[in-house]
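As a starting point, one isolated chain is supplied in structure tokens, in the form predicted on its own.
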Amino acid sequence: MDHFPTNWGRPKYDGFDTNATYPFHDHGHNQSAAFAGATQHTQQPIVTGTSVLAIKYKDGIMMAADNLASYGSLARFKGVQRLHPIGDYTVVGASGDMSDFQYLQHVLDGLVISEEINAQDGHTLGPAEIHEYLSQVMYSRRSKMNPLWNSLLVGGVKDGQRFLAYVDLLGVTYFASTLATGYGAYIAQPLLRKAVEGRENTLTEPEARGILEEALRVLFYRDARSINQYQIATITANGVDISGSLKLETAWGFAEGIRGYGSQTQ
């Protein structure tokens, strides 16, 4: 059965659709080839990941991100790894468009092969070099009006030096001892600063993990694009370790007293 009323008989005056019955995919006769032959770029992210968190602690860098990739507001893919190891010293965490992040993973893996394996000159890429390269890639794509729709955190340890930095789709970069992307930049960042700043050289690994897990728990309560499955990456002088998918312990009992929730309406 044909469900489009316009195919049952057009309105008497073809220049104006009185009942707005034309379907979006075939809206009347004023279609033009305005974009035919033109280069078209991504106008907005489609499948996206939300917050990535990272902090410095006594022995290195710790990063965390959940495993959800949302298709619009649909929690579509629940096993996505958004923390990607680069070489022996670096982890890159991404929020934003996941297809653009997959492209960046391909580019970075090719860079490591080119610089470390093919060259065989004894030099290896550290987190500072990876971050500088990403900042140039992101700024170049932005300048071509074809940005990669991501916010990235780059963390690592090389030659005893901890490194943690941010770069976004505009090529903007900055460094800090606590960083967060996405909704976490508003909700989790104040919590991380309060817990970490001034203690970067004394925080132990269990304490750092507890801080990140608590921030992820708050984000799960408040961010509609988050999930309670997550991964944690630990980067130390011994190398990179990315955990498997873990699950947060959460409780919603506090919500019963919130006005507008459940039967509590007044």
Second form
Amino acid sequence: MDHFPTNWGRPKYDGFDTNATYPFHDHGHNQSAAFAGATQHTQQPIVTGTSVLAIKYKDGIMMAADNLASYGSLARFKGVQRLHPIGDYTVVGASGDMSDFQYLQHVLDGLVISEEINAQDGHTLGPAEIHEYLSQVMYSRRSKMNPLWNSLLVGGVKDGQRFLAYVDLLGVTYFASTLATGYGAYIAQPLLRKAVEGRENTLTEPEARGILEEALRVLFYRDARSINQYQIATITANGVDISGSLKLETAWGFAEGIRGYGSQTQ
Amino acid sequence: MFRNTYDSDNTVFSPQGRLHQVEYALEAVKQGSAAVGLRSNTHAILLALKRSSGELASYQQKMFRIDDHVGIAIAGLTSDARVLSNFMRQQAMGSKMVFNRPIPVNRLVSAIADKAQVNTQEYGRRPYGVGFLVIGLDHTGPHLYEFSPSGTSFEYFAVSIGARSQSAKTYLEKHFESFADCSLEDLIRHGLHALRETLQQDKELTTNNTSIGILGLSGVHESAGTSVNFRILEGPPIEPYLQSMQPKEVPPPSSASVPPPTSGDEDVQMSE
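Other form of same protein, the form predicted in complex with its partner chain, not the form predicted on its own:
To see the whole picture, the full complex is given below, headed by that same chain.
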């Protein structure tokens, strides 16, 4: 809050002091705002990614995210990969601030170098370890009042064990056989639960892929920060595979019948 | 008092390329009472001989639990050992906190070896006067390591440190090939036989002066359930193991076969 009325906007007619601020305080040009030198922390995300979806299926974990990074409501970057492989067993998918996600990629890649490449002793980081580490990083940053503005899904397979978990900017974590971040937590999560829960050990890869594609399609119709290009990561006992950019098939014929929006006059 | 010219400063090499202070630190390990470690395919165990300073005194602790999956036996300065074991516990807790993973044993041993190495190279410091046997269990199975104050660490099938440990090593070298498939009880019996070799004449292993540390499923003499966690057996619980020992074969009296006692071991006083 600026407590100096003359900084609020000068009256049009300088000869009459409408705000009764006389004597005017001296707002010399060299004067700096009282809080200008204070440390500023992230208070909102800037360039953002929308939902990430992930499910367990027969062979492991499947995760999906679209390729858009928005600048506010502007679809600013349309070729962004939001699924990042860590080590040989894990994929991290990010929604939220993309610069914070890039920082996390840097941190996690460095972690793999120091823990696996340098040690070379056969002890490798699996998805459970990556998730625990991420939750500690996220929580420590929120405790410094400077959070990394992301909701992350961590999925992977190691030693025959599937792992799927969530962690966000507050350090909150949870585990489930279907997970979704952002808008997808409202729109896609119920669809995924209905399709997956109870069938985690029988769903085949094409079935799992179909479930995620259908959820992405619904999100593309409903989520104004989404795009119809996406990638799917599969993590199985054979390792990590992240697809190239894929296109969602959509049909907009129904829009002809919608009245009440846009420029129609009747 | 001073036996060497180049021994007052551990950062200066002798002309023979040796660091005398480091070698004296290794002597401190040899002054400590013996500890023996053995490993099978399923278990890793430690056995140690405890000393007390007199009839009225308690026995000095020789074994420490670091974590559920790691335990150590020490020989040398107990106070130095406490510093290092606290550090090991911190490392173990750190791994649990950050990765929710028991710390890999080799990394824990490397960590204290690196710490000890710094003390052999920096001015104004002294090496640790203690050696460790470290046993640990991780997804690659049971492990046994020796750590020494020179900053080295090695993995072993079986090893011993401390006073007269060479006698125990001789026993272990003779029998180690059978250890891999041993039951826990047989492994402990071998360990006790090896530890017995380090005793002075007229002394024997008792429930008071012996500690046994175990990693792996509990044996027939243990009441514990199916836990594989590190535990230390002392006092009455080790009685069945002492009973299982075979009487020591007495070597034929021959002056030639008795090696002359080395000066390093001679000044070690054992008391019950």
